[in-house]
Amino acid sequence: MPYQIIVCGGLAPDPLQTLEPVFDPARPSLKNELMLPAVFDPWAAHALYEAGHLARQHPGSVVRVVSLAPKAKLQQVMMTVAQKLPLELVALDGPGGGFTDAAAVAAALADAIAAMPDLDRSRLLLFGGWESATRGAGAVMQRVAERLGITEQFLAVDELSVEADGSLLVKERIEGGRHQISRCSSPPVMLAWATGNLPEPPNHPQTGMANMRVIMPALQKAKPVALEPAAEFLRTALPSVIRQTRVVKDVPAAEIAREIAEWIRQ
């Protein structure tokens, strides 16, 4: 059975950059935000790699990425993402980052998905990250699903497999390093992925060139989106850093492990 797999994913600042918040009561931001290099959000990237893997197993499946981000930055990032796997892009030109509101972002994404002319909900698998590397609200995917009328929702997904009868077997991460296994009869389904099990695919320049032929027109047609602020920010600051270092020699590994465990329990 071919699937229509839609992956919701935004951008995040490159994790190697030093981020400094700049307070503005109307719209807080990061210092030199427009100059900061960006990457495809790592949580959404896991969902994208799983989508590509599933599409290869089921010929005829289509992977679409729906992304809300500043158009110029999205174009830069997609030049790398496009080399990973065949995909289509639905671009929304709007603010990204950690100061946007989850409800407003979800509404914009859901409206864009609902407006797809060939959307077949009986084959729809809605993918996204369980959290994000920006704000980490962990609430966007559930809100998108609710707006689209998708009631089968799975969070912290690590594995998805399709059974012989077409049902979906989903492994969700729970406490204690264990998984909860659920069976879903058929799409539509929303899966908010944790890390999954797949590595990052290698770059494939031919795939990238083929993807960019459809991604560039999609970027040119990106719909402007203005998110209404739903929260009032009183201040912005970096989280405090706690570091305790002790230099020791000739200590057995078991003793070091015991001390670390005691420190964590405190």
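This is a predicted model, so every value here is computed, not measured. Residue numbers count along the first chain shown, from 1. Just so we're on the same page, rigid core means the largest C-alpha set that superposes within 1.5 Å between forms. What changes on going to the form predicted in complex with its partner chain:
When two forms of a protein are overlaid on their rigid core, residues whose CA moves 2 Å or more are considered shifted, and P252 is one of them between the two forms.
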Contents of the next structure:
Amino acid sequence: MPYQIIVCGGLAPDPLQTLEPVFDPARPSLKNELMLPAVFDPWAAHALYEAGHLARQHPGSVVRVVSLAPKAKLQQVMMTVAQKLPLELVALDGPGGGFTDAAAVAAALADAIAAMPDLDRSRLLLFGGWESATRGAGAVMQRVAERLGITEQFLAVDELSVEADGSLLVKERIEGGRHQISRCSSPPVMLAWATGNLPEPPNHPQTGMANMRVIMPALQKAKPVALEPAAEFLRTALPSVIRQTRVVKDVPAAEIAREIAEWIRQ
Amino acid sequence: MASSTSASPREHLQTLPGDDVRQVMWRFADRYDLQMLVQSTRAVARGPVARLVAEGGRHTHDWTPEKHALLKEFDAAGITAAYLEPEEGGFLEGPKNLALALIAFELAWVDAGAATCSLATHLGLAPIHERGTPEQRLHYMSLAAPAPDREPKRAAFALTEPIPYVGVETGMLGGKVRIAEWPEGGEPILEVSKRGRFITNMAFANFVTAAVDSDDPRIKGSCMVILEETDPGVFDRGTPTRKLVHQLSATNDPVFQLRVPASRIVGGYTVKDGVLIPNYDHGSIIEAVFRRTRVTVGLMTSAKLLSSIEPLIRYHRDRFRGSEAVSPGSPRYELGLQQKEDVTHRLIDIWAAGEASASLGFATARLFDQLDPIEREKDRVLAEQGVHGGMAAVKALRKRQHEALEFIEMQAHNAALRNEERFQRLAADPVIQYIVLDAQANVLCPATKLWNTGHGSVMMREAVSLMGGYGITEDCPGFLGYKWMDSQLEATYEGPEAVQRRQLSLTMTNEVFQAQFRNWIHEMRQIASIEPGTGACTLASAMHLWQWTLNHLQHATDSNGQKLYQSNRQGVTFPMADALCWLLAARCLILDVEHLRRHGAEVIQQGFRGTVDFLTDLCHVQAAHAAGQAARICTELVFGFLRHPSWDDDPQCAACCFNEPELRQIESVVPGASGFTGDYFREDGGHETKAGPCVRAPGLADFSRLRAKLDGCLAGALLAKDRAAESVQKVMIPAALDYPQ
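Structure of the form predicted in complex with its partner chain, please, following the form predicted on its own?
Entire complex below, previous chain first.
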């Protein structure tokens, strides 16, 4: 059965960047946020790779990415993401970063999905990240699903397989390193992915160029989205970094290792 | 309009220039195919390539399985196919010079050996691409295309390096071709003997394009032939070269003794009176090949310089962190070595050089992209007129040079002040456009190779020195020590520095280039009038001085009456070539920053002003450096071949010196005037304690005026450097280097 797989995914600053929260008059943001290199949110990226894998297994399936992010940034990120697998893009031009409200983001995403002209809910698999690398609330995907009337929802998904009868077998990550296995008879279904099992696909410029024929027009007509701040931020700060350095000489490696282990235990 | 004396507040650079800035500056913001190629190449460079370097892959000159594995990474990322046309298995439409330049830049950002490995495959294919028959092109290019079900065939390019003590000299090809069999009415079978040296990709190449000379009266001249590993005879890959650099590329000294059909002659052949005449001699093929591939080599060194900026800033800032004596928040903790002006100023010099060399290299790559289709169109037009290459084409082009000069002259004028119809007709004429662009390319290509690698290696040494002892360790972030050594090879291979200077000394005097250069001076003045802080005016003055000097040297003689500007007088021609390179690089940087200023605001949403202000200051710094170099060189050449006047040289002294009573008389009439009279004899016949009277060269008054003007034009350059250095202290950098990943 061919699926319509919709992957919701935003952007996150490149993990190596120095992140410094700043307060502007309207809301907090990250210093130089729009100048920092960005990546497709790693949690959503896992969902995307799983979507690509599933689409290859079920010919005729389509992968659509719905992304709410600053348009120019999204275009830069798509130069990499679009090389990974065949996909279509629905772009929403709005604020990124970690200080947007989950409910407002979910509403914008759900509206965009609902507005898709050829949406077939009987084949709809709604994918996204269980979490986000941008101070994620872990609530966006559930809210999107609720707004779309999708009641079959799975969180922290690590594996999805399609049974011979078309039912979906879903492994959700639970406490203690174990999985909860559920069977779902058919779409529509929402899966908020944990890490999945697939590696990042290699870049393939030919795939990217084919994708870009539809992605560039989508970026050009990205709908502007203004998210109303629903939360009031009183303070933001980076986790404090503790560094304790002691200069020693002539200490055996075993002794240094023992001391470090002890320090970590404290 | 802003004035040069206005002190408009400048913003600081907030983050290091990202892809969005580079795409605008280097003019591929509208090319998503290239943007994706950059990303896929970067992932290979900062992933598998960087990991291999970090794991010690460079410690052996042998071609190891780990190095070989990179080839598959190149295939998967589209790097191997980037050179190919879509019908051959490639994916990029149109000319590919900028694409290959970007690939080289991204790979060399991490390791230039990997870049060379990738580019050598393209180099091996280039003779076939540029001059091969349609059948050869389709066959070999398709073989070189990666496919899901088979590994691509890989190429190597075998020209010749001298092989000491075995009789292979630079002036010969080190390869011979003779006819082994020539069946009646059939195709001749050639016997090819070739000993190659320093042949890149030879450890794994499946076929080789080799330059050979005729050793048979039945073959005319030289040619290039395609040798396959399965051909009957000896296809000995030879011993690996024990090189100290670029160890991620395979370099061997192969030996070939093979029999191949004559259809392997690149570009085909004709038979006349029982003699096989190759359609292209090896010289015309490699000229077409190298004039493109040398640009990418130049950009490899640019990538090294720009890649060193982030690790250097991080090292300087973190230098004292961790010490109990340095508390967080203190200037020493926050800025580290950046508290010292010398550190930031030297970093700015490296940065400016890196930017300028990248601008020059990418401008040249774009120029070739522009030139390639025009060249084909020119060939078509000439062929229609019955002109088919060689000297006939040269003569045909020379006949139309005056029209090219007319076009260039008209370019400098406002559309309202010129015959627009005539201008548009010339602009649409492929022959005229070819003459104009070819004159540029013949200068920009060797300039890129020469300056980017030569000056780049000097600046890489500076970068390494700014890391202290760390710089020459394997642990140095960004592999700076390796990059420094690699840059020396880049200055050497594909034509060492002397070859580039030699080419420049010929091409830069081309009247068509000189006419364009005059327009460029005007262009810099125009930019300066709108953006005075760019250093464009300084550069224009330096360009004017250089052009005046070149014109002077072409007509002047030394004190012995020997002509100054002549082929064998490399003490004159080569320094002028060096000076030109400085000017061209600074110009390209200014043009790139101006392009960013005009077009960047649409796509760069934050920090645009700070980025442009910072880059503008770098332009000013680099323009001042270029002006200083050009002024020094020009002054040396203009005055250095004059004989210094002597006190014993009576006629000359009588002409230029006063005597003491004369001066007293002058002083009595015009008090203070004696201060302007120069040298004089005392009453006792003595004179000042120096070598002789000061040099007076009335014919050089214009030079002195231009030189004095240029000196004044340097005003503000070091203020720009101070501002840029302050930005370096404040710019936000990532928490860690993004390679190895």
